[in-house]
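Next up is one chain by itself, shown in structure tokens, the form predicted alone.
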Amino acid sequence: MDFKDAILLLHPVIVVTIVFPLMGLIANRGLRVRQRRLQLASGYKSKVSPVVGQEHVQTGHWLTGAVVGATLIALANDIFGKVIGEQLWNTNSFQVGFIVLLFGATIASVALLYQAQQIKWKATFAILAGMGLVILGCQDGVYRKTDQWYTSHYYYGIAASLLMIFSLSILKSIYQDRTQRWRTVHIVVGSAVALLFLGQAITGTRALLEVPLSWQESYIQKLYELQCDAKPCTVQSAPRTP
């Protein structure tokens, strides 16, 4: 296994080591708060620790952190993995350039929505790095299936971190709203994310099969011809990354 296989299994390790244990920290540590406010609410003495809520932010801002970045680093390999093999800041230097601009916009964009303390410029920082991932996303090179999109691996990606982005956008609101809608919005944006990280486990799974590494290619490659010595077909390059 060469580097370049070792840059594409690194999105998948970030996943399985740090994501999914932090979501299933972050999904315990909510129902702990919840059976806390509802004891309190009942008026009963809560045994669950105080501090579990701040347990649950804090993890919470890990877990958005964590999905992101892995979501970053897998449209990079893409991206880059196309710049570097045509070339292309030989013939297209702005574009390259722009892409640079925009990983770097993105990432400012996310570490700015970290620290903004008013509601407006988490909202700011959030369209930003939403924007960032989306544009990204739509650069030549990434894997997106869009032809299957009801079950592509990088469209449960993006709308799990768009949704990620969010939840800490509207952090602030929701301690701040007596009317609890912020919360319930809370919950219902942390059970869609939990949906799709499971439909990221499965089809990252098939991901992994469909995508070669370095000397699988020409393996399948040859599989391809032979296809198309049975039947009129074109043959197509293998994708590279999930």
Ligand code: HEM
Contents of the next structure:
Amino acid sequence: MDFKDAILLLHPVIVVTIVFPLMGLIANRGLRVRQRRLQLASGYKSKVSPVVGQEHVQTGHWLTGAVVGATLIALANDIFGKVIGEQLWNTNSFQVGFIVLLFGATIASVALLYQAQQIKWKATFAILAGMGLVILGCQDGVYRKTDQWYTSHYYYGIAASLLMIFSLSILKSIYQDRTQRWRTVHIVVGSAVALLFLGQAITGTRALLEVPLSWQESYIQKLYELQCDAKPCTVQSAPRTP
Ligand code: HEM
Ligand code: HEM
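One more: the block was the form predicted alone; return the form predicted in complex with this ligand.
What follows is the entire complex, opening with the chain shown before.
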């Protein structure tokens, strides 16, 4: 395994060791927050500790950072793999500069979203961070599988990251809204994220099987060319190179 392969593994390793355990923790704490709230509302004394709310929110902060970070690492691996492979800075240095700037701006927007207190700034930085992810995802080298979007690791991943950013930005509204509408929105979004993570576990494991190790790349490319000589090729049958 050479350096390129090790970099490729960075994203799955972070997801498996940090993101998924945090997701388990956050779902558990979220259910306990709900249990406590419903018990108190119906006049019972709850045995659930009042600190579960704080623990849930704290875990939410970590999870959002971990998901967005893991997504940025995967996108960087795809995009810079292409930039380095084609030595793009010789032919299109503007595009390379733009990509670097975009990564910086996206990371800065997420950092500022954590700091923002007023709704207008939360909305601004959430939109900027989301736009950054979407524009980065549109760059060459990212394996999007658009014609199979319903099983695409990319689309599920970007959707999960955007929903996490959204969850972070509505944090205060959940507490302030007396009608509990934002709480309901939050539960729907949280459940969608949980389902998307399940999808990511499946499509991510498939992605690991699809990306050839460096030493396998030339053989896979040859096989692909042979196969395309025999019958027309589709985007899906193209080798997925990191
Ligand atoms: C992504 C997975 C998540 C799931 C499945 C989830 C689930 C839940 C659930 C079930 C509740 C209880 C709702 C109720 O009282 O009926 C809750 C409350 C809450 N969640 Fe989440 N949540 C997630 C992520 C987040 C994130 C990322 C944040 C923000 C950092 C967050 C902030 C909150 C807040 C502020 C509350 C109210 C806590 C309280 O009343 O003390 N959640 N969540
Ligand atoms: C929260 C969960 C996850 C998110 C948000 C996420 C997001 C992403 C995104 C946006 C990409 C770039 C697009 C692409 O190349 O398809 C990607 C690539 C990839 N993911 Fe994930 N992923 C998650 C979980 C996983 C898991 C569980 C695995 C494997 C066990 C995995 C393995 C990979 C691999 C091998 C790639 C391609 C190589 C790379 O671009 O670095 N992912 N992921």
